[in-house]
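Here's a solo chain for you in structure tokens, the form predicted alone.
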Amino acid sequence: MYEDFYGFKELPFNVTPDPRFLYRSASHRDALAYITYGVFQRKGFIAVTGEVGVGKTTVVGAFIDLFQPSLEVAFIFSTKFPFEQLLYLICRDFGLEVEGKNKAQMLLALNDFLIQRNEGNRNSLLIIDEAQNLSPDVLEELRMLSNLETRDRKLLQIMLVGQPELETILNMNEMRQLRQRIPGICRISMLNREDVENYIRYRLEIAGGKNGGAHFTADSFEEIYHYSGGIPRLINVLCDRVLLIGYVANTRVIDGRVVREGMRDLASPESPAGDRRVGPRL
């Protein structure tokens, strides 16, 4: 609605995890380096955690974009299944036809597929999002799945992506065999005050604002930081609202007053954001 007014080529604050819009804070850079190391050193298992909306899926997407030519990727979003159903989804996402096959047959088909991809010098990567919902039994089965290997390398790299509760599960005593296979757990932190300002400026730049674009003032950054607690998804929701308010008011200057108006809008009962008001979480 407001793209032409600000001269944007596209909306700067969409909540979809577009890797082009990844702002690489120190924590996000560390996560990208951790994923790259774990996958290409064939560690077998890696784990990435972080609060809801902190940018986990965007980091993973950025990694895939960077290394897609050398990767074979299966991405699983639905995790509240017993292992056999999860295995079916894994095979299907890798492009295998396993309709009507039992667990043993699916495992054989997957093993053959992984061997072929390894011979073709492609690294097979299974990404499981919302991994905190996996049961201990399913996690144990995944540990066994990681045993698919040649004499010198793992055939399948498994990336567990989830909320901080995943760390609690992995540190349970009964999970110690799996935990010992994970080379550290990478937690993505929320943005600090400086990062929030840089994050907003970066997304405005990527969106290509012209005609003077949108100008966020110093007090607007402060308000956005305190409202969002440094969570990118909340920053996006609020910034999208305040840009709409600026458009309606025919102003390209986004100051603290405009941001506070956006916060009031989002706090209304009709808003999906409810009464979300948080201070910085460090």
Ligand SMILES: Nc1ncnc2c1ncn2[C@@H]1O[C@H](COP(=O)(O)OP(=O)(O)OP(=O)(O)O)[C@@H](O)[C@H]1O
Second form
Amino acid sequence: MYEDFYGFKELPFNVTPDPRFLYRSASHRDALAYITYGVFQRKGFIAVTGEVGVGKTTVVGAFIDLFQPSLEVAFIFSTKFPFEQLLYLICRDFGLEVEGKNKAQMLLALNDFLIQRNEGNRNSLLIIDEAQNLSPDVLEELRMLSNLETRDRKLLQIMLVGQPELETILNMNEMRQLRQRIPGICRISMLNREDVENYIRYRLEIAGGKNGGAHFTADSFEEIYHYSGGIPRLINVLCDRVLLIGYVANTRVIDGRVVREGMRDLASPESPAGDRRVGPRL
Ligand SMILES: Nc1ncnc2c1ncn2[C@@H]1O[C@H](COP(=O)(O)OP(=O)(O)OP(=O)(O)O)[C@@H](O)[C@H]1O
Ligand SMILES: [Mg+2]
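Having seen the form predicted alone, the form predicted in complex with this ligand:
And the full complex, kicking off with our chain again.
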């Protein structure tokens, strides 16, 4: 709605995880490198964790965008299923027709598929997002899946992506067999003060911004950093709001005062973001 006012081609602070907007902070860059290493070295299992909204799904999306041609990917979001249903979804996402098949038949079909893809030199990758919801039983079954291998390589790479609770689960004593197969857990961290500024500038740049665009002042970055704690999703929600306020007030200069107004808006009870504030400085 305010795109024309600032001259943006698209909204700069959408909350969907769009890899085109990926800002490569040191931590996001490390995560991409870790994923690339784990998948192409065929480590079998890799795990990526981080706080809510820190950019896990975005990084995984960017990885897929970069390497899609050499990968066969199944991407599963829903994880509160028993293993058999999960297996069904995995097979379906790999494009297998498994309607009406039982668990053993699905496992056979998956095994055949993976062998075939391996012969065609394609690396098969299963990504399970929101993996903190997986039960220990399902994790154990996934460990068995990662046993599908030829003499010299794993047929399936499994990437677990989840909130910090995932680490707690993986560190449980009963999970040690699985834990030992994961080459270190990659933890994505929040943005620091400098990153927050660069992140905002980067997203504004990708979105375009003719008509002079939007000008964020130094004190606005300070406020946004303290409010968001460096969590990209919170930055996006706040920045989207302050751009709207600037538009309504007919100003393209976003200063600390405008940001504080945005924070007050979001903190009001009817706002869905009201209860997600971090370190507010009103
Ligand atoms: N490095 C980044 N560069 C650009 N945008 C980012 C980055 N990290 C996160 N974002 C943005 O922040 C928002 C939240 O990111 P994302 O959905 O990837 O987080 P998440 O860690 O997967 O969250 P959740 O725990 O809720 O699944 C998205 O709008 C995304 O575009
Ligand atoms: Mg996510």
